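Single chain ahead, by itself, as structure tokens, in the form predicted alone.
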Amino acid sequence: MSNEIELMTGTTVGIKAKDGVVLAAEKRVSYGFYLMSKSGKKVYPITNRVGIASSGVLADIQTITKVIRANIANMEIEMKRPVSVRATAKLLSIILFQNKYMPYIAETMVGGIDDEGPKLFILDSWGSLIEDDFAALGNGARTAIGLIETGYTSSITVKEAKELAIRAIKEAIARDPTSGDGIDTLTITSSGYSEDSIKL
């Protein structure tokens, strides 16, 4: 157990805002404080209207992304019509669970827009699955949520949200070593989804 909580390098967030989602994440890439990569990517869509945000081990979280990429293009070829946000994180939450016994090495957020609006979901290695309008993952989220939690109304656009998760990076990234390089933005409307990325 404290092996993986050292594993969990690195920062993400996610924020839920009356428009959209935005998830954000640094783009280092470590092991305990072994530099590996300054060029990892953590933050990944699924759909059009559905994306991914992790921390952890890279090859995890490259899995994860595939696994769940798989499923859900072959769900929407089933079903011929998109599959929702809370879908997508109730199976990924299946999926991790069924891996329990050896999980991957990732915390795991869900973000996206549907019929039911915008969603934003948080998920541990085991599949534990919460619903919320913000969070943080990694040895940096405690330092970004507080600058979260002070920035969050929710009234907050997308174009608000993606500027208070990056200076939550920003601010992580200033304290955690394991955090850097760096950071990757997706944001979600009903328009679909755009991709940033910032050098630091």
Contents of the next structure:
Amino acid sequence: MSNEIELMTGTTVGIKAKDGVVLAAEKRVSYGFYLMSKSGKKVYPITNRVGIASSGVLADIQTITKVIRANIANMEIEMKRPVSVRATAKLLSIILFQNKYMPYIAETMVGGIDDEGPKLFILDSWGSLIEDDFAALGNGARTAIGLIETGYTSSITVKEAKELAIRAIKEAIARDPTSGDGIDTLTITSSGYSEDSIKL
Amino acid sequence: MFSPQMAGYDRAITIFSPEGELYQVRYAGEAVKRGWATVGLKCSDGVVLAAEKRKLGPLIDLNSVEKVYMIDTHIGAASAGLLSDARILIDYAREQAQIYRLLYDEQADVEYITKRISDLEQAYTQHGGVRPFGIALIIGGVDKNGPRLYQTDPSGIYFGYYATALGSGSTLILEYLEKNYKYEMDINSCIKLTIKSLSLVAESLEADRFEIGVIDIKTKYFRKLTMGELSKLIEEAKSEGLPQKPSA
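Based on the form predicted alone presented above, generate the structure block for the form predicted together with its partner chain.
And the full complex, kicking off with our chain again.
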């Protein structure tokens, strides 16, 4: 595990639908040849309308999530309004960039719904911030992305997007040794978020 | 000069009087009351910030005197009191607006900037070795919530307003605004109402005696009225009829 890229374990998928956003990730926690846990959670709601999902080192994923949650909770109280998806992603981007010489080993996506509609952003370890319609991150991304690439249309609904995300992660699990053991999903629409966990 | 009870309690800002007052903060409020008249108005169409400028000497170039400032593209502020203190707060507010953009990739709310300024003002009423800012600001702008108008004072308190005035003659201006203000106005009527209210205390009605900043709801962009625009609106306000100045 000398290569940083090889530490980007797992598979994360995010799809922007016309009525919301779907984030999904598998549950495997592996260190080299050792499968340490089958119940790693990598998809988290941040607010009622914004969530994040990551691949990489679980400690880093958990830390990033907690830091963003604390900052955004505080910001929402201070601003007296729901925070935008872009603001959440930009803040995370700055935190990642500030640590660029000892980076968090995690690739993250921030998705949700705000005044401007459904939004999805992806971030690498160093904090680059890219807005996209769909994305796949982690070691399994190379396998997962093909399925989404052909299955995605801009008129996709949240329901269809969730099915597509699950199929894409299953495909990655079939060929990526660092991915597996179940799928967590987070669906965000204008009426709030719902979490789901699928056993394999 | 001072009553026996009061003696001594105005020596340091961090000492309360037995009545629970901080005299230095109150004196800072006096500096605001003696400042040149400043008015802020919001209407359904945007926000207007205006100030009167007095000719300090026959050779002064009033165009170089600034009392209405841009904080960010969508926020402006007008000040009354010690202008040198205002500059420090304005620089701070501009910096905070840019930090917010850098952190969140969006424009700061007007209330957020107001709060940042008020927090700084409050700190200068509680720490040793400093004095309070002798300045009050009217901060206005258009953000996600629509047109917004706030006023801060040296104590660090802030309130939201539909219309407000600061400085000498502000009581007169507020009286006039209370009778003539309404929220549903287009931006030009709002500017003219501001000019009319300032005419109650203004030394003269020449264009260079006024400084007016406007943020309308469509462009959400702060801009200062040019001399040409000012002269035109002053003429229009005159033809609509200016309020009667009370006899001294």
